[in-house]
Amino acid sequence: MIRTKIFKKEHLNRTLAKRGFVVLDGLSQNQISVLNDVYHTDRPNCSVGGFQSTHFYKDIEYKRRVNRAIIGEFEGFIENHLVNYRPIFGNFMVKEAEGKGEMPLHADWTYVDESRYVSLGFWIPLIDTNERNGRIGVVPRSHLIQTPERGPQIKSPFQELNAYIAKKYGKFLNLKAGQVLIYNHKTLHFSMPNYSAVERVAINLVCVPNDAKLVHYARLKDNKSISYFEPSTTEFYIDYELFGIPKEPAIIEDIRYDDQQFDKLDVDKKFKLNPIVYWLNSIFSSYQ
């Protein structure tokens, strides 16, 4: 049973217990200014098929600076409005114009040992969104119902139903320009093509529990095991190599891995859940 109480205001810890997501106003027009700065100083190109994500930049002083700064920016918020949370590091998320870059329905990296403890994600955009520019859309009480071993190559069991899914219970969230969603990593969370005429870049950050230790998992090697690793320090996710082996740490183990795919009926089971089972549910996960 997770007993870690998040937020510090409590209202905030049963929605998130609830729904999976929060979202809080945070970033002032000054620092929205100063992130956009230190995005477009001295930028690699990187385009790939229309979204990027900076945390995959090959230039690794670029991503020192890009994570210093979002984390600089944001220690402020987290001292506010979190209870014994570390940043770990930060990134843009970048959709390019002319109708580029969907991104499809997934559930984030797993950072943390979900059974004790719950890691978070924050995605903040740095532009006014809505349904022509890239908005993001999100799975409510999805985190209720996902896998534990997330990360590189590792297949989610609702992969084969990603756009249904998404259309049948997503939720999209037009934020403002600096406005925080605030996510349980578990939770679904997808987003359209930006079919507007301006790149919509927004900011991603990862935090964790202060006492909780670093895990990674990966599918490096074959279809039957994921790589387990044991990140010391965060400089891991600044030198990760996309769809690389790390060179630090080595892998503590290689653990078994079944391909299960869900079909619709199970799907609409588990999204439709019981009243009294949902009930139980937030009770037992709830941030106390």
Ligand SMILES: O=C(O)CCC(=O)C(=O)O
The other form holds:
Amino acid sequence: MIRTKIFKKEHLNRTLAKRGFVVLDGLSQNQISVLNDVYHTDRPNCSVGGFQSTHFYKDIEYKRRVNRAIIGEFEGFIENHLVNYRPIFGNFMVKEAEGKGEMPLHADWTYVDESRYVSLGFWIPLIDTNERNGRIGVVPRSHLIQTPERGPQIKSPFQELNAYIAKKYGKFLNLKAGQVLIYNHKTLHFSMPNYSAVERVAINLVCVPNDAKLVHYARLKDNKSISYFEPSTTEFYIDYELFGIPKEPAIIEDIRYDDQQFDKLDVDKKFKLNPIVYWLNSIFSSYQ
Ligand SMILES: O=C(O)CCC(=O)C(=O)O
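What I would like now is the form predicted together with the named molecule, since the data block earlier showed the form predicted on its own; can you produce it?
First the chain shown before, then all remaining chains and molecules of the complex.
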């Protein structure tokens, strides 16, 4: 049974359950400027000419500082809005100025046993976002049909249809600086390239229920299996190296895994909306 009391406010529980995401006001101007300073202070030089996440930097001390600062700034927010959730890992998501940096449609990694718990992603831009500077988009209701094992190198069953789904069912959110998109980690999302002359820095913070054990899946060996881990501490995420083999804890189990790709018919069936809702969605191109 999935615990449904995630937010203190009942209407937010209903919206999250129905759409897979909610948007709330979050950071003050002062907090935005504190976090901007944290981002810039002693930042390793890691330009990749598009999108980058500080999660994948090699400088562990920088990642630790970033994580501590983000969690520190969100403690009050989490206390005010959520019931028994804890933040486990925060990092910056950056779209370089005039870079390509499109983020294709995806759902985030699995962090908990999703047959019992809901884990949440927070995404917070530090500047106002729009169609030119790397705004984020979500696919409403996609959390209802997601696969439970997601992680590095595990192919999404939607992968071949990313562009189709984003175009037909995606909704852009023109979030203002400091606004918080909170989404079920199963919710499909994507973001646009940053065509503007200003770097777009956003925060991603992972939150899980207090009593949920952490889990991690990754494809490490071959095309037929994925490896299952139970991270014993949140240091696991700080230490993580992009596509590397996690050092701790040891792999608990290799699970047989066959790629499954949905076709357009499956997808349309799964995402099918009531025609009136579909028509309204196409008129209001954004929830903001
Ligand atoms: O920051 C972005 O543009 C994309 C963010 C994203 O996809 C994520 O946080 O998982």
